[in-house]
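Heads up, the chain below is alone and in the form predicted alone; it's given as structure tokens.
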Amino acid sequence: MFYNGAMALDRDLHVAVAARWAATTGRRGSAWEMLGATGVRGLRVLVESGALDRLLCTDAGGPAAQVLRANCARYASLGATSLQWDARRAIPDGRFDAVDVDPFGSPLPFLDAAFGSLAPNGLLSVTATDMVVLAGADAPATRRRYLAEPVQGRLGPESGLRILLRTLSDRGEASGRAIHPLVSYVRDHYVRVYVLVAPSTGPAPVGPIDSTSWDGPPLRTQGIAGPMWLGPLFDATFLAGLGVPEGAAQAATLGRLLERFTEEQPADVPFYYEPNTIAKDAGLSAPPATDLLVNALRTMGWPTGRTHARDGGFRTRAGRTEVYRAARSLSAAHPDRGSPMPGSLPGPAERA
């Protein structure tokens, strides 16, 4: 049991997502925070978002359960309760409008209980911190645990995010439901997703990527990667109404992160480019500046935007040939405009 102060920004975003979700449904709902620890995440959502009329926080026992009980008791009048409970099991007769899975490590042991406890058209939020596995540093473990071939290297974290979404899609499909991502992102040592779980209306955008025919950013992986989620990471309408909540612990940083989500959403396709890797592949003397590349591709008519996943990276709906052609033209026209990469998002030390 511990309180992680470095995750304040993530909790700010959870409050924002919950408030936006309540606005779209027009009502308040119930929530289960499966792995409560101190209860700070769930209690912040309860107190600050206006989205909940009932919150259940659980933990397996020991000092955590005692601290959780005391913290929830302070907000009992707002609907907070606690329970000593093994989150690998669903709450008997429990149905919640929102369920949060925020483990230390893999969320896999808790997903059956989460899906089994979620009301129709409910909001499921999931964190995974087992990034050595998801991001492909331990590929055999990725294959065993997530039944997928990871993308290794710098694109590995996004590959892990998409493998997690595919895992959630598979779990939903087993009960005739589909996931619809609202906000999905890579950050520091973890990936995090917020998805609606609704009755399925057709095949999910899930599948493998064959690196030999792939026309997006080079994957540095030979053969087949995945299967993984190939659909959007964001819902454009939901994202458009997402704002910084009053009282956010890191309001300015969250504002910049939301701006970055908004910028990349029109180009919401799998994986991103980086000018330094483009320069290496294309034999350029220096990487072209990100802002010049983004503007050039937009001028050519391709939706393009910088990505939250890595400073200096950008997504685009242009094919690889068009991206590299634009980079070569810029290198010739602006030999003095190599990247320094834009640094609008803070680094790990600044975030702590």
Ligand SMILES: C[S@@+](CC[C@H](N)C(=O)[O-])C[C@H]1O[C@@H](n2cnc3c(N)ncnc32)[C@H](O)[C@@H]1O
Contents of the next structure:
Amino acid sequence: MFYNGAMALDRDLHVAVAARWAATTGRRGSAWEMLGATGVRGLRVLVESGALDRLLCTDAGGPAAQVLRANCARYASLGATSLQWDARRAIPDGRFDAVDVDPFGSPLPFLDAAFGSLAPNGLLSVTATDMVVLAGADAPATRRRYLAEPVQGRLGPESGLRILLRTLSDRGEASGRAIHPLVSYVRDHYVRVYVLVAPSTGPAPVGPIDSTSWDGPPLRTQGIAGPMWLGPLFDATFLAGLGVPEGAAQAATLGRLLERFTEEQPADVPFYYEPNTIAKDAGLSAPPATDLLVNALRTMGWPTGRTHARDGGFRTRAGRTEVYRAARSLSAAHPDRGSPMPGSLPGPAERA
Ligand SMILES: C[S@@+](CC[C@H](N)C(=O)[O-])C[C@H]1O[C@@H](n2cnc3c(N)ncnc32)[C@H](O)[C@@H]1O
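In place of the form predicted alone, output the structure of the form predicted together with the named molecule.
Let us now look at the entire complex, which starts with that chain.
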């Protein structure tokens, strides 16, 4: 029986996203939690967000299905039902306003059923924990399964997030639809995305990155990376209305995570810089302090903000030359200021 207490924060965020989504649509909708386990995720969204009038939770596992049945039965009056079901197959005649894919490992086996079951303009949420494949530690598997060249090293998890988004974009495109990311993020051992799936109106922002001509943060990769999602990770308006739900299990941590999303959103471009790698590349004796460098770039007019993806990392719309130039002038002006980061995000040990 699968229950992961460490994902409480992630479920808090799901409640927040669902509540915000319902506020934007102005109505309650139906949802399918494809990989339900105990049903805790879908049931929390049903009970706490006010976004749903109907929830179907499925799981293939024998013992899981029994617990799932009992848990959903407790909330039948709110519209919860359960089914023992192989989620690689769509529910016959099933159409849902929201579909959640939260597997062990790769979401790939479930995507056809998920896309086939979404109502027009539906909300699709997807977790991937196959980070060895997505984040570049097994590049042949990334090529084989996700048809992409991963980025290796510290930017690997974000490249995994972007490869997942591109995969979803491709699946949508196959049926004339496009994805619109609302919130997409990297955490300890997984990536997760919330995207709207709506009729396509033009080409998707996906493609390869040629590391030799790329002007963003150095990818430490030879040649081509991707193809991957090159568009935004966040919808600015949606994010602005996201709040910590009442009853959140990890309210303070979620609040800090939302603040960090909000800080990086104006500079929502692929990949982020880190002071130590800048120092190495720019030949500085010590890494510049992130807060000073972020402020310097902002003062120069470049939208810049610390990222949720890595403590000490920041995104900026400035090109690499401007970033390195700003770092060099800071280093000359403040030779004594190294780079301990204020306002660090908590690590996994702090979560219940
Ligand atoms: C990571 S857990 C889901 C966690 C759950 N969403 C939560 O928030 O607690 C993955 C679940 O998928 C179920 N599962 C694996 N393969 C499946 C399949 N083909 N169809 C339906 N359920 C499946 C497993 O039994 C397991 O309970």
